[in-house]
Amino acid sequence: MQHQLKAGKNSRRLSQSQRIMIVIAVMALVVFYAVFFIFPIGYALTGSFFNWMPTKRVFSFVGLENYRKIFEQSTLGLAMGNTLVFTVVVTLGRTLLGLFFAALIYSMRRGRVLFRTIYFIPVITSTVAVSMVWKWMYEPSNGPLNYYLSLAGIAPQRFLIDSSQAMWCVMAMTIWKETGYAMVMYMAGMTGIPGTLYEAAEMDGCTHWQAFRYITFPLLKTTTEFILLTSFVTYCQTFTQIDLMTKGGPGKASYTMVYYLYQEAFGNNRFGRASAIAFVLFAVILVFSVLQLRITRTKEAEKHA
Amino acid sequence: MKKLFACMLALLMVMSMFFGASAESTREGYVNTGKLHYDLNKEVNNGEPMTLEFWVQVELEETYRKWCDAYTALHPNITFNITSGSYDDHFMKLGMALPNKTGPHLFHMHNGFTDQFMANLKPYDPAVFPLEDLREDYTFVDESLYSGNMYYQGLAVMSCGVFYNKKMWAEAGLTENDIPKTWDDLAAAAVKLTQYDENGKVKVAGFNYNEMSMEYLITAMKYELGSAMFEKDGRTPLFNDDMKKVIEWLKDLYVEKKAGSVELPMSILSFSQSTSAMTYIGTWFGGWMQANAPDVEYGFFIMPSPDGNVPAAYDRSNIEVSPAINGNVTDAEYAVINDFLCYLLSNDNFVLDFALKQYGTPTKKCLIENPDVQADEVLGTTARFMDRLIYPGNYPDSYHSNLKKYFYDEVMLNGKDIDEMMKACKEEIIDSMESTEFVSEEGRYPHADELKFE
């Protein structure tokens, strides 16, 4: 017994090897981090309070300057409210369909792994290649979606040249590129769901919505709260698609907070200001991810409780 | 002892043969017309060998390679290392490198960065440069400078003009004579060219000045009326009722007479899907159709005055620049590099290689002659008219995509009142100027009298 004791002891010990070991993996991480994320991320935030254009290598101190300039213009507002609709709109449409057609894949007996691929190739083709064939799908004069509506008799849009459709097409197009990560990730929950609980609810006369309601829906809620919360942070940090497809306009119409912020950092060669904007952006994210996790604790203490 | 005396002489004459041969060779294709002196024999760097980093924007990537690789035929112990990239990438990459000391010894230059960029270059060597030698060889030089020293040399003269497609031009009954002298002829031509669908929609534009085209035609116009482009300070952008009456011409173009429609393409997609007759851009445009869509056979004409009359000027121009030099280089390298850039300046080739290249007409003096230059219709057409272009500086970009934000896409696209977005646009455009050092040139114009400031 004694000696089982001592050789459990010794397993716990860590050889001066194994210590180094640990002390350089943990320190790479450390150094990872730090150079890659806490030196630019306070780079950025002291950049903020300065007028900083690095081309010209100035660097002066302005204190609150470029955070009043931002308020001040309309751009920041208008900046903020396409992202905010263009998050929301985006996450929503994404995790809905993306369950709708993890569901429908799901129940399916064949073609599963068929329409998985289908639905996921978007996810994996490029942003940039996408937002160029969706542009030339909607060319008001030569672009196919037209020619389609005019076949159903509906009058042609001017969609990304129309300053009230063009965000709502940037979305379309994201949302259809999107949801089969949704999909696939909603998929990979389900296959965790036992199937006893089915035949159990199947025994007591269960719907297929009522087996979705009451047994797919609440199991996938973690999975549906991850979704939720990754969406949130890219899609507030959109970018890519709105720079190909619209430039941020009609005039502003498409304007997003990183867009304007990528206007002032290399549009106008203002660091300072786009740091500013990078900065407001970053404190938006932060309070919403902060209520949004804080919700799902809370409801977690109430069912526990 | 004879008989290893014998092949020693012969193989001596062989070697002198060879290296006779070959550094003729080398000074192949360079020739030298001008003032500027360049001495072919001299050794560099003490013939040590070196190699020089040279970052170029891929369009000009085998222009650049022919002639570095002439220099090292001619300077065997000096290399270089190119680097190409889009012009984007080229000038956001230096725009990080050159500040942090990673940039190359020497880079293609645009002018527009001039401001960006001017605390990481080095002023060409003056001693290399003397300015009355290159002030008797080219034009621009004076606009180069800045204190006093020369960062680069303008080698080639662009502007804008409008294109025209032939074919369309022919069908629609145009001859030559019909090219249009006044903005009236413009806009009778337009509404001749256009072609509408059983809808009654824009098929064919007959103009077509949408996304990329519309806010160098109001600053083109606007010269034409005699309003300069900024105030007498050079640096508030003048807005003015000349302005307006320009926006809403264009706008009357498209609105009333139907001769465009903002559904089409942008302004150079459609003119080489020829959906569009008649577009105005820049002389570039005449390099793009060649390697884009060499069947579309096109012509081109300046953009003709209001009333036919010689206007205070008729267009913009502009220059594509000789490499610039890195701030951080070091003595040695600085020598090579001037004797490197003193090679491509001096040698009418390069020059002509490089005006090619880019469409635009060489600023070196002995070349506007030239018959490749003047056989070219786009830039035959726009050495003609040299005298009443007008080269403002190195204004920013914030200038024309400001004015392309507010009047193309709020006022054709969202239908914004005119007024309203001129008084936007200016604060925008004020506001980023604010970061720059920008004074205009139009001050030295020639003809700067015939302009008005306010």
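Basically, rigid core = biggest C-alpha set you can superpose within 1.5 Å across the two forms. Since the model is a prediction, treat every value here as computed from it, not as a measurement. Positions refer to the first chain, counted from 1. First, how it differs from the form predicted alone.
When the rigid core is held fixed, the Cα atom of residue 286 travels less than 2 angstroms between the two forms.
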Contents of the next structure:
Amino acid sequence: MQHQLKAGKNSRRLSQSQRIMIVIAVMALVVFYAVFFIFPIGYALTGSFFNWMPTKRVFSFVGLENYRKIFEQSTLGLAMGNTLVFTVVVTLGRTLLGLFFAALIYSMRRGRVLFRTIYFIPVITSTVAVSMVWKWMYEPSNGPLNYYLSLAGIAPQRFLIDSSQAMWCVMAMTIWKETGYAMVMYMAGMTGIPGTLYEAAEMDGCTHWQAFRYITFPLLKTTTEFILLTSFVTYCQTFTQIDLMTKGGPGKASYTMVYYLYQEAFGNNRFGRASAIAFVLFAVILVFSVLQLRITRTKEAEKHA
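Mind pulling up the form predicted alone next to the form predicted together with the partner chain we just looked at?
Nothing else is written out below except the one chain.
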């Protein structure tokens, strides 16, 4: 009896220690997010209402002046337009190519793992390394792309130093690098589709295209929505490849919102204005994300109605 009582006390002590560990873990997580997420966001929001120039130790309240200034500048509209075009083109290119390669590789009986690995390697490769390699490939005088174009009888292109081509060149590189992620997500979704559906479709005389159109693609709807939403949020914040490949040029032809923010903060030492740009970008992403979620929920409600 005494032994059982001691065992009960030990179990209660153990549960208490577990509760203490849980409290410590939760508090550590709260402190981490407060220090590295909530405080910086709050400080940046506050700074957007100030003339904030750290190198000159200036931090004076100006109200909505920073927001008024950026909306008066043509650079904001240019950067927002470039960001929207970049986001839409790369998102659609990545999604469509990812779906195409996923369907192609999934239909293979052999070599599925090999090709999946090959297409996924660019995703895990450093964006800095990929950007520098593609920048060399786009080199007008010594790059391999112009060499192969000359073999095909096509005149040399200026690529990154041409204002009409620079953004498209960066988008092509980004699609090439990121397609593997969408492909892997689609392949994961395809593994969850029951094989009996395809067997039934084959018995009914469906072609491969009809099976894909009426079975595979509709059942990958959730995967597609996830890829589209995450891609939109990610590519609205594109910076690394723009900075390394074009520096926002030629001129401001490839300026994006994040590069514009970077230039205002570290190029012009206007951190207050840069903070205002950051929250304008945040508002745009939030609006589009909410709209997409509402459209998805509306379609789901109509489907179950």
